[in-house]
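Consider the single chain below, provided in structure tokens and representing the form predicted on its own.
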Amino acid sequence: MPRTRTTARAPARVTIIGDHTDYNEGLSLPMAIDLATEATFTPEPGSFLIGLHSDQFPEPWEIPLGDTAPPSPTALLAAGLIRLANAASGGTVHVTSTIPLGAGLSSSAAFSVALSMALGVTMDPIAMARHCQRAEALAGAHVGLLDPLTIVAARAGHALLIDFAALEMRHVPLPDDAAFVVVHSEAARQLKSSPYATRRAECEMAAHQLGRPLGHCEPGDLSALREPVLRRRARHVITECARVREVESLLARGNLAGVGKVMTEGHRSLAADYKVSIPVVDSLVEDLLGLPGVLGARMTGGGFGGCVIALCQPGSPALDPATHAPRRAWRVSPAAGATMIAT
């Protein structure tokens, strides 16, 4: 437990390719970006109450240490993180963030990592990801490891290839001329109120019928699934893992046009086979693909709203956030993972 004021910074996450593969023991290629959440904890010895103030919520939260009474719905995640951190004393937490809520950019995972680190939690990346996953479960959201693992383990200038079967990672260099823009569809998303849990259950059913997790399967296995819905869900996971391998190979050759094409194919699969996109997001993808210099575009995150990421040539007008007004947009770069900040 820290004895002096501590500040931690955790970045947002986007997925270049490989969504809805983490809980299927598949492959993913995300990267951290230069939007971030910062949490500053000031301990108050002898206090058994943590007051949390966030610039994204109008009212502060007061969370007693060791109190098992349910907090307000908006404070469930914070209460779970504080409980798991096993804080020795209370104090005050101030949180600021440039990550929009409900945008598919991992705002909750960034909050989880930043708050945990500010409260003195120190773990290796996989243990920290599992720690944050447990807190999300306490708050009623059963999420995979993709978001917190990326946020902790990312490296500037690189994507992070994650094998969720072996829980192995390697950093993949991104070419200097790979330019990215993130555009908000302005349709907010909430995993707890979306069909996200249904998709997970469908994957579990398909995996049970095939006898192994979908991330371990091949296209030829799909014929064993007689139910069309399960076959489509499995097809997305299997082909998405293949797209991750293809993008890694294309990046090694500097073939950004090929990367963009595969990103767009991934969106088509998420929309048609996995059914996690919505019309406003599909329209945004098409709008972006129609702009000069856009090589590929896809939804990012769990789906059902949120943001689209586009890979662009350096001179593309799509990189200017003003191009997308009144939608919010950010030109982003591959950023480093979470870190402590000197205060």
Second form
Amino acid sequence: MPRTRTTARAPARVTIIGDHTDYNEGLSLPMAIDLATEATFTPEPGSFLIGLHSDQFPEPWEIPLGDTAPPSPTALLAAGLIRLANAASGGTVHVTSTIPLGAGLSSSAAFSVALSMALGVTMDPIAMARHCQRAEALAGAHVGLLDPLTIVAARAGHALLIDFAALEMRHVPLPDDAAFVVVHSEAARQLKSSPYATRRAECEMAAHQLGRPLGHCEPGDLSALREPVLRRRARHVITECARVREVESLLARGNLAGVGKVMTEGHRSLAADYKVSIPVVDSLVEDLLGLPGVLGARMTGGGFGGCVIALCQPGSPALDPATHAPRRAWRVSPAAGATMIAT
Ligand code: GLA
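I have the form predicted on its own already, so could you send the form predicted together with alpha-D-galactopyranose?
To see the whole picture, the full complex is given below, headed by that same chain.
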């Protein structure tokens, strides 16, 4: 528990390829980007309340230390994180963020990591990711490890190859001419109220029938699944893991046109087989693919709205956020993971 004022900064993440693979013991290739959440904790010895002010919520929250329920349902995640941090005294937390909420860019994992670090929680990346996952579960969102793990372990200039079966990670260098833009569909989502939990349950059923997690299965296993819906969900997970391997090897050969093509295939699989896209996002992907110099485009994160990431050639007009107005857009580059910062 820090005695003085501490500030932590946690970046957003986008998935280059490999969505809905984390809770299936599969593979993913995300990166951290230069949007971020910062949390500053000022302790007040003798106080048993944490007052949390965020520039993304109109009202501050007052969260009592210990097991009492938080005053507002929106404060559930913060309350879980504060409880798990074992804060010895209360104080004040100020949060500022450039990450849009509910946009598939891991705003809640960035909040979780920044708040935990500001409250003095120090752990290795896997333990920290599990810690944040536990707080999400206490708040009713049963998410995987993709978001917090990327946010903690990312390295500037690199994507992060994560094997969720072995819980192993490798930094994959991204070529300088890999230019990315993130465009918001302006359709917001919430994982708790989306069919995210249904997808998890469908994957568990398919894995049960196949006798092992979908991330360990091969395309040849699919014929053993009788129900068409389960077969389609499993096909997404199995082909998405293969796409992660393919993108890794295309990157090693500097074949960005190939990477873009596989990213777009990933989107089509998320839309058709996994059914986690929505029409607004699908048409945004198609609009982006119609712009000169766009090599590939796909939704990122849980789905049901949120952002699209496009890989572009350096001179592409798609890289200029103004091209996408009135939609919000950001030219992004691969950023470093979460850090404490001097204030
Ligand atoms: C959300 C979840 C992650 C992961 C992605 C989809 O962001 O928090 O655990 O399942 O969706 O890849």
